[in-house]
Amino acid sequence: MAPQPDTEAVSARKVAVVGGGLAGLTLALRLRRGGHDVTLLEAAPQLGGLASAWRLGPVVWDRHYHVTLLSDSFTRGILRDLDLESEMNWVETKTGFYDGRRLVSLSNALDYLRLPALRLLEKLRLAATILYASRIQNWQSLETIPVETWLTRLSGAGTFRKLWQPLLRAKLGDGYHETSAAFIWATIQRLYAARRTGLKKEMFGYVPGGYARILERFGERLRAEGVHLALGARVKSIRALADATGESRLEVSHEGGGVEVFDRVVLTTTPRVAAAVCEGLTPDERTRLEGVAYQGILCASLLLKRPLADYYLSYLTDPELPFTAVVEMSAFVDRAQFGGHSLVYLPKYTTPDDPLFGESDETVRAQFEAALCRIYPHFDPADVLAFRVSRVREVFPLPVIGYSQRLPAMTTSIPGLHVVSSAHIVNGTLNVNDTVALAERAARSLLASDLREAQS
């Protein structure tokens, strides 16, 4: 567990965390060891945000695919305070690249000289590529290059045509032309993190159960500790008040509870609705929240009778595919969690008013099964067991030229209003480990603040 300041020297406040995802429960966590009475407010009727679990068939598992690394200390130290970090199984796994004509293993070196869709000279090219950003520290330089530029300068013309441009389009759509190098930087930084340690290779890693048995875990420990939880609270709106002895206070406004007032809110929505429901903010915090530019997802989970391929995570960079990447689970965690059957993902990053959300799960299905076909020669509709769909228009920020300066601050002009959200994730990609040491950074800011005004 991360270190905290001295509770004892630190006054209790009434606190609000808004939102159950990951940062507010990790936020909840730490505020409430850190002496204050916490209360988190989730409107959907669980816990979890985009790691909460959901019912698929007969099979109960996670709404969009997670894996933990070895090298995600943050992820580790969490499990490790809810007693399941030692319960969890280390797998290595298989890449598999599909070109639009045939599925390739991509899971090691010999496999990268072997890519058919690259010549000799452009796969040494890309290979220096992921070496040299494996080894650059200063991320901050790298947000004022376009990722275009800066690839195909490193990989040549060709590579970025053939791999980099269908990947960044894949998952940033025509987004890409607007994005920094910081993003592949970032990603490459996380896969590489293990071999700087020392490691030989990377292990993936996941906990019997899944998200539903942290989550559940999550819950207990929090309510064991103190920490008020209510869900199906979906805050409308939050404003400044002063009390009887001037003090300022924030009046939360919610779903299923009324009116409650707080000492601290600290929101952990997207930036978009903590600009909707927060009162009071100046133009320039406003702007800046609403400005924030997000990709969205829909992504297909699916049970099967018997697996499509051995590989985790397969690259797609044919664009006529209707998701962007395949992501057999099943690869990767034991069948045996699935009841004997195969679990795939069939993401599709996409903008937030992509026409796409508003289809029926029948025509998805129909779409993303008709692909399927294409990729994998054996597949039967007919081996589907249960098909589910999950739409979430908001999912990551685009990182943008400049990112990190076009930011809102994490603590705004109203006094005790905070504002922790995957948009201020500014130097990683979005994935739970980088969520919660973005929330552990700001527990421990706050509780120095709160250290620093008793003491002063």
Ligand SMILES: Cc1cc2nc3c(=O)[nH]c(=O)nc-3n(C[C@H](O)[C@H](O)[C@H](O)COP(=O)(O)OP(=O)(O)OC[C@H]3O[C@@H](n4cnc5c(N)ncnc54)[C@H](O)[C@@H]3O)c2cc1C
Given for the second form:
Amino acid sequence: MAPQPDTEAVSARKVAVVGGGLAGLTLALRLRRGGHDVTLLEAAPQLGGLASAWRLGPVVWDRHYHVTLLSDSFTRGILRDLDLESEMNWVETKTGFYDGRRLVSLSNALDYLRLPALRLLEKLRLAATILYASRIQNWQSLETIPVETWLTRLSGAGTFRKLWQPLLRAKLGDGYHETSAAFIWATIQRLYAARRTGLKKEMFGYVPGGYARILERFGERLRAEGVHLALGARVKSIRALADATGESRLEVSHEGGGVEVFDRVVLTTTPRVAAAVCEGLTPDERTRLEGVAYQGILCASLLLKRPLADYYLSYLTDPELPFTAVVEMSAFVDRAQFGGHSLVYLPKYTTPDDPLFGESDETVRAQFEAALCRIYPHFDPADVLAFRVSRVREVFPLPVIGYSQRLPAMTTSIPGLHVVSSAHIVNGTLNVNDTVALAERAARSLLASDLREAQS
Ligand SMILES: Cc1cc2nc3c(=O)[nH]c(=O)nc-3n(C[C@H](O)[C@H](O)[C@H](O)COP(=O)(O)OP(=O)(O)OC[C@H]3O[C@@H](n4cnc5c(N)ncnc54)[C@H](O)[C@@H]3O)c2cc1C
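Moving on from the form predicted on its own, please list the structure of the form predicted in complex with the ligand.
After this comes the whole thing, all chains and molecules, with the earlier chain placed first.
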């Protein structure tokens, strides 16, 4: 039976959660169970945001590739709540490495020792860097050091040029020059956390049916517990209402539903959207929200007749390639989920103003297929059954020097108005686990402040 709201603990308030991604969904669930009357306003016609699913030819699967790590306790907690965790498949995956000439395996220690791109001393320094980073606890001190300086000092100039620099560029573009060492620390911590769970192997998990199934169940659960879900409801403005009784209220205007008044609003959009829709913020709040620079993505999904290789993820260090990694989902997820076909993602992380966002699918397809022919000599463009491109200009914030000091607060100066965005994940990389953890923390803090108010 679905848990009933704990209405005795707090007096029910009318709350709007803006954004139906994993952060908004988690917040809506927890605030509802905390006793509030919750409405979730999502701009898109479906739930899920970056984790949403779409149709690719005959297949419905995630718009962007997603895996869950064994150590993702918050993601697994939500899946347990949705009665889906027990259905997860856990699979050992392999990793590839393409240096511009050949694609080799980089799946275990032996592969690593054989890696042609680095000399033995460089490999030893690289291994020592990763081990050292995995043991660091105080990430705050790393926020003051440029990632380039830190990695060159630890791994040497050769390893930085041949390995770290192309990998940083692949995710951050030229933004890596402004990025702090905390970024690489967070990345290494996440990968190490998976191994700390006991198994030394790289095990990734998925729910059969992918995020389409998770999101469908999430929506059903929210509705069953009394959350009002408004899809196609892009919020245009939020403003405080002067109330003669002294009670603060927030007026929310959104597409498709006109105007509604709430006691509290929690935005889970990017900070730039929050700055654009919230009226009456202080100049400092506005500057901080608008000052968070995001990195975007253009991500192609391909449904293929045949597999490319058996690596889930292949790192690419060749700057001439138009995409920055190859993610072969069907090397990890059972191909029966894709009608026996192979599902491949080709992501290109880039800045929001990259002209590539304006290119047609046909242009992107021609460039991407030509590059696949270079990496995989057996690849035949005639094997592509379906091709679709996802474009998102703001995916994750660039973890620049001193990032945590520049952040906007989650509670704004406008009574009842909160911003809980991916920008507030300060000591992690963007992933569902950290997103859910952030939302759980924010929900706890909001419910605790309700309790204090109720008791005072
Ligand atoms: C390419 C890629 C690969 C990834 N791989 C993994 C992975 O393997 N494992 C993993 O754990 N995580 C992965 N992630 C990260 C994961 O998708 C995110 O952590 C998570 O989806 C973020 O959720 P969110 O709610 O914070 O943001 P979002 O999903 O961006 O949700 C924000 C929502 O707000 C809505 N919105 C915006 N403006 C308005 C408005 N004005 N009014 C109403 N609604 C609005 C948007 O439509 C959106 O639905 C990946 C992400 C990407 C892009």
